[in-house]
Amino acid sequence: MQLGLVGLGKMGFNMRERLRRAGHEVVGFDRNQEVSDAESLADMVGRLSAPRVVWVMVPHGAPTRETVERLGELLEPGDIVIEGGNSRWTEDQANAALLAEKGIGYLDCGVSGGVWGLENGYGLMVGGDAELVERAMPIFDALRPEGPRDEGFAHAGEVGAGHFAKMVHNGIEYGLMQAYAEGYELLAAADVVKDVPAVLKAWTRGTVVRSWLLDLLVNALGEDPELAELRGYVEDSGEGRWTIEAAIAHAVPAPVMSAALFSRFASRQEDSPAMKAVAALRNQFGGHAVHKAGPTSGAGEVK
C-alpha cells in the first residue's frame, strides 16, 4: 500500500522504516525537514494516489487537532485518517465527526512498542468502522509483531476504543513499573542481598514475574548497576491520569494504578508539604521530635 505518515519522531521514524521494509510506499512529513520526505502536508497529500490513507503520529492535544483539521481541508471523500498518537479517547469522536462531514473516514489506533518496535513490531489497538479497518489492514499487518494477528492486533470497537484500550494499557504499565521499582529498592536496602542485578536477572526466566519490562530493568542495571546517573524524578504523559479518571467515572477500584501515578507526583517534590504537615501535627499533639529546616536543603537539627 501507499501511506502518508505525519510525524517522524521517535515512534513515527521507526514506523516508516518498518513499513518500508514490508514493501509499502511511505511518504512522510515532519516539520523537521532533515527527516521529512515532503515539504508540507499539502505536498505529502499531493504525492498520494486516491483513495488515500494518512497516519497521524504527532503529540496529543492541539497538534493532533490542528493536523486533523488541516487534513480535512486537503483530503477527499473516501480517504482515511488513522490517528496513532496518544490522544485522549474522548477526542476521537470530535475528530471523526469533523472528517465525516467531508466524507473522510477516521480510525484511532493505540500503538505500543516504543523504540523497540522497529525490530519487534508494535502492539495495535484500533477503533472505528470495520470496513475502514479492513482497508488499512495491510498497514496494520506490517506494523504488528510477526505471528498470529490476534496476538498483536485488536479491532477493539467503535471510534475511541483503540485509544481507550491503549490508555488502560498504559495504566497497567504504570503499576507494573512501580512494582518492579519497589522490589528493586527493597532488595537494595537489605544487607543480606549482595548482588541485586543478579537476582533480577535470575527472575527473567522461569519465574511468574518475568516480563519484557523486567528485561529492560535488567538492561538498565547492566549499564548502571546502582542507577547512579539518574535522579528519581518521573514524569507522566497523561494516560495514567486519564486511566484513573475513567476508573472513577466507571466506579472501578484501581488502587495499584492510582498509587503508581501518585508516586510519580511525589518523585518531583524536593520536600513534601504534606509530610511537613504530618510532622507538625505529630509535634503538636504528642510532642514528637521534628527535623527543623536548615539554612540549606539539609534536614537541619532535630528538636
The other form holds:
Protein chains: 4
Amino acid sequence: MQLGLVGLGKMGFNMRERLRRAGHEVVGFDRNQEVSDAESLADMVGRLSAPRVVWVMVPHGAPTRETVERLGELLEPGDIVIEGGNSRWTEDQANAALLAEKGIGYLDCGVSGGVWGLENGYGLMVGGDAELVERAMPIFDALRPEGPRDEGFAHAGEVGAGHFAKMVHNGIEYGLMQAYAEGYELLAAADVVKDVPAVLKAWTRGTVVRSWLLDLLVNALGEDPELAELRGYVEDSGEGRWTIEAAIAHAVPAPVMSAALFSRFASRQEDSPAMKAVAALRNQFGGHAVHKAGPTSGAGEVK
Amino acid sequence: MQLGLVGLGKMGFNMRERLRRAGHEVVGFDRNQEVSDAESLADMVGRLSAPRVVWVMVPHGAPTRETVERLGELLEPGDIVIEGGNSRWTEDQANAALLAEKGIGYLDCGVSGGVWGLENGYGLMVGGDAELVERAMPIFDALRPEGPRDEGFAHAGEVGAGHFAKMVHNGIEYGLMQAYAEGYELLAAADVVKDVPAVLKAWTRGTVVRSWLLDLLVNALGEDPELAELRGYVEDSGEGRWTIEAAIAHAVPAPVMSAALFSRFASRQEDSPAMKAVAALRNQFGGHAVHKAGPTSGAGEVK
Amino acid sequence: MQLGLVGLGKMGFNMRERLRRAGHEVVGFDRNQEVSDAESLADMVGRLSAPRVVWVMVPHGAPTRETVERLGELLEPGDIVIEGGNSRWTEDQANAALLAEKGIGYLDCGVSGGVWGLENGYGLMVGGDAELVERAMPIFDALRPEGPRDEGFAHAGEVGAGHFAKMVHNGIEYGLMQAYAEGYELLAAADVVKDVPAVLKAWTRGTVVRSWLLDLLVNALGEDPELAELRGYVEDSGEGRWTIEAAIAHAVPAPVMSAALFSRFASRQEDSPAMKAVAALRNQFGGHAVHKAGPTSGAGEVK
Amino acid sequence: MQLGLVGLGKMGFNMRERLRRAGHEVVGFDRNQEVSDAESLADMVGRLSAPRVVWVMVPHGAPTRETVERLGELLEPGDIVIEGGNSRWTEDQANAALLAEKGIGYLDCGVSGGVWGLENGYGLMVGGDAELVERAMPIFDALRPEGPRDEGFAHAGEVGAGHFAKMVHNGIEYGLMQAYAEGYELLAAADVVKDVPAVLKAWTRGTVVRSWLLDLLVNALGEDPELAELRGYVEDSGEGRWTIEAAIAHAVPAPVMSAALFSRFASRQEDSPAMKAVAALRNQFGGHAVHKAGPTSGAGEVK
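May I ask for the structure of the form predicted in complex with another copy of the chain now, the form predicted on its own having been displayed?
Full assembly next; the chain just shown is listed first.
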C-alpha cells in the first residue's frame, strides 16, 4: 500500500527501505533534501491518494507536535496519522484530539530495533482504535520481523498505549543493560577470571542470561576486549526518565530501573556534588583526609 | 568417553541423559537407588577405568565437600574430579588443594541452563588447568549447546574461575529478571495498556529487550495472563548473595544486582520491621495515622 | 502584628497558638466553625486592616489553589499572601502571577516541625521578594525556633524556592528514616544483640548518628519495644515523589531518596506483581517451587 | 580507676585526655614514643596493678589480633581486655576465646564520636559478661557523654554485640550522609534556590531533619559554600561493607545503606567499567555516539 513517511533519519531512513523491500510505495519527506522524496510536507501529502496513511518519525517534543499540527491542516477526513517516534505517551492524547476534530485518525506506535531493524524487523506496539490499526496492518506487517504477527506486533490498547509500552520497554532495557554491565565489571575486577570476553561469549547459547543485548556486548568485546576505546559516559534519551515518573505516578517500586537511570546520570558528572558533601562530612566528624579539588576537575592530582 | 556422575537430581539426571544421547558411557550414582546406576560411590568408581573423570553434581556446601573428600579416598593419581554444582568459588581452591595432594586433578564448572538444558544444551564455564580441561573436552562438548564451542563453553581461568563466572552469571540473572518484573508491574498498573501479555509477546523477535528470559515470561503469561495463581514470594539460592559479597570485596558498585536481591528478601517478609520503624517515626513526628498489627500478621484488617 | 490564617488543621491550629503566645493578633478561618475565628474567608479578610498578611495553610492542590483565587478577589493591592502549605513549588509561580495582576504580593513558605512545632518552633524556608519577606518577618520570627534567626529561617530564593527547599527537606527525611529503619531491622535480626532499644538510646547523645529522628525512634521503642503494635504500612505524602521527579529533571542521582520512596510503595502492597513475575520466571527455567496464591491475598496458607 | 590504653592515634589520644580529665589514671602505650607513656606493651602492663583493665584502640585486623595475643601473654587471670577499635564483630569471639583460656576477661566496645568525642563524650555499645561490664563502668562513664547513662551507653548483648551495634551504627551513618548529600546536590542544581547554605542552616533547629550530621554539613558549607575545595572522592572504612554483608546474611533488605556504600565505590573510580559496557551496548544497537577514552583517564577531551 501507499505510505507517507515524515522523517528520514537513522530510523526513518531504514524503515523506508524495509517497507519498499516489502513492495510498499513510500513517499518520504525530510528537511534534508538529499534523502527526501518530496519537496515539502504539502508536496508529500499531495502525492498520496486518499484515504492517506502518514507515518511521523521525527524527534519527540516540538518537532513531532508541529508535524502533527501541520498534517492536521494538510490531510483530509478519513486519513490516518501514525506517530512512530519516541513521543511521551501523554502527548498522544493531545495529538489524537487535535486530529479527531478534523476527522483524521491517529495511532501511536512504539518502534524498537535500532539500526538492526532494517534486517531483523522492528518490534511494534500500537495504541488506538482497532479499525484504524486494521487499515494500517500491511505497513505494520512489513516493518515487524518475519514470523507470527503476535511475536513482533501488539495492539496494546487505546491511544497512548503504544508509546507507554515502548517507554516501559526502554525502562526495562536500561535495567537489563545495567545488569550486564555490573556483571561485566565484576568479572573484570576478579583476578581469578582470565578471559572475560570468553565467559560472556560462552553465555550466548545455552544459559539463562542469553539475549540479544548479550550478543551485542559480546560483539563489542570482540572488537575491543577491555573496552579501552570508550569512556563510561552514557546519555539517556527520555523514556528512562518517563518510566520512573510513571512508576512514581502508579506507586510501582522500580529500584532496578531507577538505579540504571541514576547510574547514567552519575556517569556524566565530572565530579559529584553529593560525594563532595559526604567527603566534607567525613572530614568534619572524623578528621578524615579529603581529596582536594585539582587545577581542573577530574584531572587534578590526588593529594 | 567414560564418566562417573555423582548426583542425579533435577540437573544431574538430565545431564546423564544428554551425555548418553551423545554416545558417552555414564555411570551415575545417587543416594536415591531408583535413579542410580551404582550401589555406592565406591561401586561407581570401581566401574570406571583409569584415568577416570568424575563429575560431582550435588548440593553445594557440606554435600559437595564430603563427596570430594570421599572421592579423594577412592580415586587414583591421574584421575580428574569436575565440580559442576553451585559451589562458591572460594571452596574450589580448598577442594583442588585436597585432591592435588593425592595427584588427582580438579576442575570447577559452572553450568547454566536449568531444566531446558537437556534439549538446548548447557552453558559451561570452567576453571582449572588447561591440560585437564582438554582431557574432559568431549564431555563439555556433549553438554554444551550445538554450534561453535566458544558460544557455549569457556575456559574462564584458574581453579575457581568457573564458579566465579557462574556466580556473576546468576547475579546478572537476578538483575535481568527484576528489570522485566518491574516493567511488567508498571504495564499492568497502567489503565491505558489493555493487553499486557500481548505487549510482552510483541517484544520477543525484533526488540532490544528480546531474550530467553522474556520468552519464558511470555510462556508464563500465556498460561496465567495475570499471574493470579502465584504469590510474589521468591527464594534466593546463594549465588545472588555471593555476587554482592564479591562486588563489595572488589569495590564494584552493584546497585541493580543488589536491588534485585533485596527485592527477593522483601518478598518473603510477612511484614517489614524496617517499615514498622518508618511508620513509628511518622506517627511520632506528625501524628500520622498508623496501621495497627492485626490478629495475625498479614491477615489483619487494616484499621 | 496582625495575621489572617486560613486552615486550622493539625498544623494551622498549633501555629495560631504559637503566634498568639508571641503576642500577634491572629484571625483564623477554617471551614470547621468549632475552631474558626471568622465565619467566612470574607469575614476574616474584613476583620484585618490593610495592608493585610494572610497565611494559607490548607491541603495542597485544589484547596490551596481555590483559596488563593478567592483571596485574589477579597484582598487589595499591597496585601500579602503567604502559602505555607505543602504546595508543589511549580504551583507557586502560577499563584504568584495570579495575585501579581492584582497588586497582591506572594510568598511561599515551607514549614517543618510537625506536631512538635508548637513548642519547638518550626523550621521555615521562604521564597519571594526580599521586601515582602521583610514585612512578614515578625510572623516568621514568632514561628521559628528561639535562637539565631538563620538557624530556623532562610530566605531561600525567588517564588517557589521555599517549597522547593521544603520538598528536598522531605526527600532527605525519607532517606534518613529509611536508613534508621534498615539499621533497626538488622539489629533486631541479629541474635548477638540482646537489647535493641538500649542500643538506639545509647546513640542519642554522643554518636555521629544522633538526631531528632533518632530521639523519636527511641521514644517509639520506649512505648513498644518490638513495634509489635504496628504494621509496616507507610504512606507517602507527595514531596517524596516530587523530590525524585525534580532529581530526574536535573539529572541528579538519587539512589537513597528513591530507595526510601520505593520501600514505602512496596510496604503498601498486599502482594507484588513484580515478584510474581520473578517467581514465574524461576518456575519456568528451573522448575523451582512456587507459592500458590491463597484464598485471599496475603492471608493465604503458604503451600 | 587505673586503665592501660593501647593505641594513641586520633581516637585513643583524645580518649586518654578525656579519661584523665575525669580523674582516671591512664597508662597509654603507642609505638610512637612521642605520645606514649610506656616504653613497651610489657612496660605498660607492668605499671598497672592487678586486676588490670586494658583498653585496645589500634587498627582492626592484624594489629588488633596481635595486640590481643600479646596481652594474653602479659596479663593475668582476672584482668580484662576491652577491644574498643573497629573490629569486625566476628573477630571478637575468637579474641574472647583466646583470652578465656587464660582466665582473662574480654569486652568489645563500639565507640562513636570522632574527633568531637573529647568534648562531647563518646557513644558506647558494649558486648560481654555483665559482671565485667560492671567492673569497667567507671571508664565507660567517663568516656560517654554527660547525662543519663543510657543515653550514651548500652550493654548491647554478649561478646560481639558491641561491635555489631557499632557496625550497624556506621551503616546507618552511611545512609544518613548520603541522604543529606543527595538533597544538597538537588538544592544546588535548582536555579530557584539562591542560597543553599542558608537553607541547610535553617533546618538545624526546628525541622524533622535536624541532626548532628546536618550541623556538620552546615559547618562545612560555612567554610566553603560550594564545597569547591573538595573532590567527591570518598573512602569507606569497613563497617559499611560488613553491614551489607550482615544484612545479606540475615536476609534483611538494605537498599539505602547499600546505595550509600556503592556511591562511595563509584566516587573513587576514574572511569566506570560498567558504564563503558552500557556505552558499548548503546553504540551497538543504536549507533549512538560514544565518548572515546582520552589521552589520560578522566582528563581526556570529550569527543
